[in-house]
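Quick heads-up: it's one chain on its own, the form predicted alone, in structure tokens.
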Amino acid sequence: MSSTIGFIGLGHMGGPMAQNLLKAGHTLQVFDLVPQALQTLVQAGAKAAATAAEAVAGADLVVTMLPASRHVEGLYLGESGLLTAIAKGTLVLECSTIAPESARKVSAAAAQRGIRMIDAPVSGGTGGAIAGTLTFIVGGADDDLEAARPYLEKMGKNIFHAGDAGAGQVAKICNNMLLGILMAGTAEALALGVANGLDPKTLSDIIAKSSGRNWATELYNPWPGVMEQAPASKDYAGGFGVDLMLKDLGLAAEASMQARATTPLGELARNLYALHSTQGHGKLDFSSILKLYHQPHG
């Protein structure tokens, strides 16, 4: 059955999260900041919108990607924030990677005005978004879930329910702080074995079997040309941000704060990716934490 969504954030996960949508018959009415991000899903059969608020009149359904806390407060709270736009009953899929506490206030304020909001931050990087197999974490009521689930399941293939608002979040950025710690654990070894001789592609072999093993030696090699496919074979272009992955990071140490929990490692990866971005590479995918421990020569 087809419905009217309007959909917000249309970058390297929103754009093809958007067109998967168009795939299953969908009517999109989609906002973005960048006109090329926008005039892509046009030729794909989406209508642009003017404003945030113009992408969601008469929509059954909102889905927002944004990059930060604050883009996801700016746009829906205040007098004229998006809130005021969206028809009470309307279910809302707020797909952001934010701090917790934003969620959930955000959250409670959509529900003062009877719009029901679930969060639900994705993993699978931009190879999942455009396959369609990103795996959701949702925050939110059983019955918003419910609901929303048809149409996440033409978006991901693997849907989490963390519990209330705010919840899928926190089990997001504990994720993403694991997965900037073993990045950063899996470029430093390479470049150890490197240092001492081994080949990467049969180091990067090795530990894929054995007990090491992990996601990036897996799907996503920091190492140019161990994978064809991985950003670091692409002069680390696309994919996952150092940027991005810091500000996960940080999401986390605010978490750890808050919680008055102790995650050293976390803080340490922090600091790693905080020095990489300052080198100039805080658009890079985030696999480019290599370069931190291994200069190429020539």
Ligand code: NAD
Contents of the next structure:
Amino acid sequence: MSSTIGFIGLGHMGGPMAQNLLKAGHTLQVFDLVPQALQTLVQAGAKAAATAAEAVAGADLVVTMLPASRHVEGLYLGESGLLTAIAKGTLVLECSTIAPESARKVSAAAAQRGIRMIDAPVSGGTGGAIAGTLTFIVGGADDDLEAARPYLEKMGKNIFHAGDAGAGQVAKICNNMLLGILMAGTAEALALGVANGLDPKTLSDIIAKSSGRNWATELYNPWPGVMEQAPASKDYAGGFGVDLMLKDLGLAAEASMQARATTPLGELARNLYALHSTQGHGKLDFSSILKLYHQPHG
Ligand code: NAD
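I've shown you the form predicted alone. Could you give me the structure of the form predicted together with the named molecule?
Full complex below, order starting with the chain above.
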């Protein structure tokens, strides 16, 4: 069945996710603050909206994919927030990675207006967004997830129900804390090997088939030239930005404090990415953390 979908936030992830919904035969009304992001979708057949409210007018489904909590709260809440423009009964998929508390706040405000919302943050990177193989980690009511499932299946391969509103965000934050740690650890190990005379590709091949293997050594190697398709081989362009990883490690630190949990490696990783960002690398892909350990011409 073809639906009308309002899609807001067409960046590295939202752009290809919206493309996959278009390919599935849905009508897309799209909005982003960056005209170029909007243009790419229009060329693919979507209708450009002049405002977020225009994008959700008459929509059966609304999807948002924004950077952080402040963007999501800023968009939906307040007297002229987007919730006032969305029709009662509409299903909303909020796919950004944000604080669980923000997800619960926006979801409760939506429920008050009779709008059904799930938090559905994703894992799988830009490659997964393009290929339509993302993992969705959902928080919200069972029947809302079931209503969302046919759309999620057009953008992803694995769909998990973590629990009530906000639970998708908690699970996503735990995953990304581990991702930040393992990417820094992989960069550190490769730099150690190279400093001791090993070839980075040979060492990567060895680790990929040994007990240190992980997502970075299998799909997203941080060393330039080891994997042709990885951001490291494209001057760390595209992919998942250092500042977005830093945001997620900050969310992990907040969740840790709130629950009185202990996350020493997560804290160390947050500091490493913060240092890397202050050195001017905030917009590069997060695998550029390698630069902290290895300067090719330094
Ligand atoms: P991005 O910065 O590339 O895209 C965000 C887009 O939102 C931008 O185009 C921006 O202009 C737009 N935007 C911001 N505020 C807006 C508003 N009020 N109205 C309309 N558009 C607005 O970020 P991304 O890499 O696509 O990531 C989006 C979310 O997905 C983040 O929460 C991130 O943590 C998460 N995520 C990213 C990846 C990844 O590999 N990039 C992977 C998993 C999850």
